[in-house]
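The chain below stands alone, shown as structure tokens; this is the form predicted on its own.
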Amino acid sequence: MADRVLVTLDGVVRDADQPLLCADDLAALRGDGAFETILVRGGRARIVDMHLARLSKSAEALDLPAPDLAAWRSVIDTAAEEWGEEAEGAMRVVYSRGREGGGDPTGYVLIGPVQDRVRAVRTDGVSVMTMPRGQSVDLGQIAPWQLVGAKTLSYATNMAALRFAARYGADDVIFVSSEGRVLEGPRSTVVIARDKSLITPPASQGVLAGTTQRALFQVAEDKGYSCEYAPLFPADLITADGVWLLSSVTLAARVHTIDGLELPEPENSGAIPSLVDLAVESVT
């Protein structure tokens, strides 16, 4: 199994330790592109379809040309079969504009190994400070130019609130919007549980559609759970039976402490993240 794996677009295995982009292009001079982050196991990358089509909705909100699906899912394959079947692998998919100077958009997949800090928060959980997130649930409509909702390569505010959030002894955020509602992590979905129901803020208040919870949804109602799509306050998070961060990678983090204050563990703690293997294993 190699360290590290890359693939371009055109279906070439490179070598990772080597320069790729070109120094003007867009992605590293604006962020200007779209990605998606995909769990590599057993070989295969999971959850696929969901990723590869919240792709496509964020290259038409950034007016990027729409991304050749079937190349796309080559190059993953590929890129998860040069990773192999040894470790779990995080994948990153890759989308900019391409050079400033104009030409093709630029793509390319890398596998990395899972860093120890995901494998952490898997089993103990993280502690979160609740942060404004300074926008409105209808940002969206009324300013679509501000791609909420698109998986965009400018991450910069989502990694200084982490880093905020971090010289106060917090592991994550939750994000409020400007009337107090609950949205969501700089890289993760909300997620609580009420006894059997599932509830996490709908993707209308300006949150990313979540492609790990659409699949825990998925196998959670199968399995006798009702899952919703509603509107959340941060003392909702204070009553709830649990709450989880979910990702495609790190998967589900339970939420143990918030602001400071301590939450019970629920007592079917094991479920949620059971279910989100599931869902990783079933749904394409």
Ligand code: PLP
Given for the second form:
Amino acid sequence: MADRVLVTLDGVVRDADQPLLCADDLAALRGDGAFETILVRGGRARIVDMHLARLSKSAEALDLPAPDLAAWRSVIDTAAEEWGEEAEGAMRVVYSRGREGGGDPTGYVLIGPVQDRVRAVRTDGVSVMTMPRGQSVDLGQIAPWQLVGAKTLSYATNMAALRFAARYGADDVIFVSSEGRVLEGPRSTVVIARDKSLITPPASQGVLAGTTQRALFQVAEDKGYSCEYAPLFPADLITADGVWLLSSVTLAARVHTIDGLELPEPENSGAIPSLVDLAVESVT
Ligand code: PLP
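Could the form predicted together with this ligand be shown next, to go alongside the form predicted on its own?
Then the entire complex follows, led off by the chain already shown.
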């Protein structure tokens, strides 16, 4: 089994150890493009419709040509097949503005192994630090050029936030708006459980619409949960029955500690991960 699979948007399977981008690709020069990260399980990419819908939204926000969804779907399938059924993979779908001098956008799909750290977090959960994002919940409305809600290639500040938290011994981060509302993690959606309710902050408050959370809500509604988009405050995290960070490859990571305060383990702490597993099995 290959440990990396690379397929370009023209459908060609490439050697992932050979260089691919031109030095003046705007992905490299400016982080100017969009991406998706998709779980590959059992030789199949998961929740692809939702990921492609979000890629289209991100491309629109960036004034990139609308992605050719049939071509992307075919490349995603080719790459997942090449990867095989044996191991889970983390697929990156990358769509950049292309070379500085003009020409077509750059598009490719890269699959690599799911890191051990990710597997550990699924079972052991995470400690998080709440941190200001330095933005209001209305940033998206008042400054559309900030591309709030688009999944752009510019993730340097998200990664810096994670390194900052690591220096203080925390595994992950929950960003808080300037009004003190809970936003999201640098690479995850925050969902809390209260009795049979699941609650997440609305995308209109400046968070990325998470595919894992949406797929979870679809499945959970059918299982009798009430699922809500509502503003949350850090105090809600402390008083919730459970707090989860959801994302496509990690799936569900239970938050066991917030700002040094240990949260009690929910009574049925396996329920949410099982629903997320069901969601990646059944939602397209
Ligand atoms: N919010 C941010 C900022 C993210 O980067 C991600 C995923 O990478 C998410 C939320 C969760 O989205 P998804 O469940 O589609 O992976």
